[in-house]
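Here you get one chain, nothing else, as structure tokens; it is the form predicted on its own.
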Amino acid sequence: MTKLYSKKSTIILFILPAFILFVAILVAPIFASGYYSLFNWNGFGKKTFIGLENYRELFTSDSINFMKALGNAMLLAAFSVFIQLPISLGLALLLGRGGRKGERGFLSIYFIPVLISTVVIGQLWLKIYNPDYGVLNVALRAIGLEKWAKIWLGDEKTALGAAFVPILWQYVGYHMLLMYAGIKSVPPEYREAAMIDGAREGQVNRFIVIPMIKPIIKISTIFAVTGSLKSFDLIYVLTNGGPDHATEVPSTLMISMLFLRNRYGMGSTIAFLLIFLCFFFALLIGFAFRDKEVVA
């Protein structure tokens, strides 16, 4: 067996199927998107090479509104990092401390939204936001705040925030579970030693638990930011980018270019930029979370 695995040809033979799938499913489409982004093409007829014209138009044309869509995605990323992740971390710290009755039950409850189809989640929140019989407006009217009742997804001033709420809510449990698993891997002896030395629960979490789950927090941050840049399904179900592009994000704009405006080259340009931005922010976050070297 040792001789078998020592042969390079055998190792290559085992790796080759996975490598072919990786190239065919991931690498090749990325290069294809980059290639098609250099053309003016409707997806069927003859391609016309235009170089970087699609990129110039994307950032300068008022009719495309890419910068607004990108700004919405970046705003969602900021909310995910500074609102969603702290809530997830707080819940994980509460449940991860141990000794709580019904701990497993709470984990299951918080994780349920992640398991439900995003389309179903969208339909549920459409019912909540309905201006006539939606739970939100009915509750506001019941407590005497009828003037606060709005057409939440139909008003440009409230549509973006209303669309962000279910996105942030749905994945709180996902990040919480990742962090909870990390907290459970922290040796209990560290916590016990700190408590014996007089440390309070908050100090234990701040100086022992959170530093030890830093790799998990880094992964959650990468997932939150890149997931925000790629956000599509809930926005599409709730508002389809409206009203008047108020909730437009790059993915909904890309779908519009590909299937409504028949601009395959421009759609490929948006796709290629999204790939680049996801890689860029993943590297940037990894750099921000790097361990600082101690200089003697």
Second form
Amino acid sequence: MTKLYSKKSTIILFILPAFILFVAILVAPIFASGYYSLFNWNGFGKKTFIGLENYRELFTSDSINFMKALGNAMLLAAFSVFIQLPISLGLALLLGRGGRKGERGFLSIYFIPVLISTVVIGQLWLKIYNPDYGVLNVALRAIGLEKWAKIWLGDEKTALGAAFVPILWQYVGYHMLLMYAGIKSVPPEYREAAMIDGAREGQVNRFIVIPMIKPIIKISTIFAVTGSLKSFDLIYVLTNGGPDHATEVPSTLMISMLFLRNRYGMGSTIAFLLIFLCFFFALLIGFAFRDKEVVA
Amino acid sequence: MRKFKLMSLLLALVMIVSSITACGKDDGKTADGKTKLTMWCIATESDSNRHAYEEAIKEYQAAHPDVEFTWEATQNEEYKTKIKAAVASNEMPDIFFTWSCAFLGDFVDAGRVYCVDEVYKKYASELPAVMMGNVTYDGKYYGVPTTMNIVGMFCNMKILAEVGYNEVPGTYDELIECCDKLVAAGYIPFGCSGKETWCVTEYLESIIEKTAGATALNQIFAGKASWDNADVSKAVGIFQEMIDKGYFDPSGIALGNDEVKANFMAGKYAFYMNGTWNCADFAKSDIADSVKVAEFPVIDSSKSKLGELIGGPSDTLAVAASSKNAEVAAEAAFELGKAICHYGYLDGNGLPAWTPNYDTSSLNALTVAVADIVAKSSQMVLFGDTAMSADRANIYLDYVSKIYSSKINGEEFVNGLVKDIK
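Complement to the form predicted on its own: the form predicted together with its partner chain:
Full assembly next; the chain just shown is listed first.
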């Protein structure tokens, strides 16, 4: 058997199915998007080669306004990294300490939003934000803050923030679980040794636990940033990019180009740029964390 | 080991061969020789046309036991994405619902739609050629219209009575006076969904038409005249003045059409302008006794007149050119189109594109009123998002959305469209 596994042909034979799937499902569509981005094409008619014209139009056209969509996605990424991940880390540190009553119960509760369908969550928050009977406005009116009651998803000033809240809320549990698993893998002896030396819990977390789970934090940051760039479903359900593109993100813009405006070439351009941006940020974050990782 | 390798190879070969043969087997027939037909449409459970589709399909299935007919319905907005993806990949059902004019035109240009000229000859006596205008491309017919609809101004007479009106205001000045009285009495005159921009166009296009005239608007939608039109700019100003004066529910901007429609049926608004496919739902609602329908009044009588309407035959069934049973599918599309028209008309979901040769005494009062409005009409302008190509229509919808949120004025609207719609 060992002889069989050491043969090159056997290795290739075993790798081949996965390699074919990888190329067909991941690599080929990327190249196809890049190829179609060079054409003016409605998706089913005749294609006209236009070189990089779609890229030029994407960054200059007011009617497409890609920069606004990209700016929104970057803002979401910033919120994810600076608000969502610290909350996740805080919860993970609280639960990962161990010995707390109901630890597993809390874990499950925080993770529930990740398990629920995004469309269901979207519908739930649509009801919360409803200007007439939504619980948010009803509560504000009940405590005498009527002037704070707003058309949350219909007002350009509040729509983006209102759409971000459920997105950030939904994935807090996801990142928390990743970090919790990392915290649980920190050897308890380190913690005990620090405590014997007089370190407080906060100091233990800051100087021992967090540095040791940096690889996990790096993964969470990559997921949060690339997830923000790709965000689509909740925005689509809540606002569909409106009002007046105030909540537009690259993915909703891409769908609009592909299927509403029949601009398959432009949609492919956005798709190609999204892939590029996701790779770029994944590499950038990897680079930023590279020298600071602590090997556990 | 050699035996094991041989057996593995043999099994892999069997799997590959069987999957290849399975792929190539679909000849449009079932195992027992029945013709397979599939249809996609938008008649979901909540759609007012659901009953008409169910009855039409039931009839067709009973009359054609040799056909295995399957169908599925998808919600309106999602359907637009779904059908375009199917057309792009040439994976269309045999029969599909579509909107006429530019929407279907893109598919026809791509050669994805079956020409129904031959089959139409059989039905020409029941389906007037004038109704085929929006499905005619290069002189050939590519679809089967079912019902036709216009934009109607639905009025809750119970609310109007509260401010002293027993009839729908007939002139623009009377309408404005009525709205002022409604606002003063604490009522919201109009409800309009801002989340679904096509709902805003139902108002805006009516106002533009009654300011600039149907001919001018038709020319603009057809690309034969520029958007740079002072009357269009003026009409946008009129619409925005109505918004500024509090005639529209401010919550509407965040609501979908279903929610706004529900609000109207719950008595929250005095008026609701939308397609006449709503007649059936209103006739069955709690406010059935107090709803009337009228056309939007004339704003500039030197350019427009009563009888100029927004709408026309748009709901269409078409056949995929890739269908393995295209001829049978075309026959089925006509049979179904006729029956959907029949049941849809009787249910009150619009007016018939097909000549009614059945008892219509059970029609609800709203549909009868719409039929009367259409009978007196002199010119129709098809809905802008259907009349224009997808790219142009969506640029237009973007600007309409900006108008509703008061982000741009009339001048900026026409200048923007001139710049962006090439």
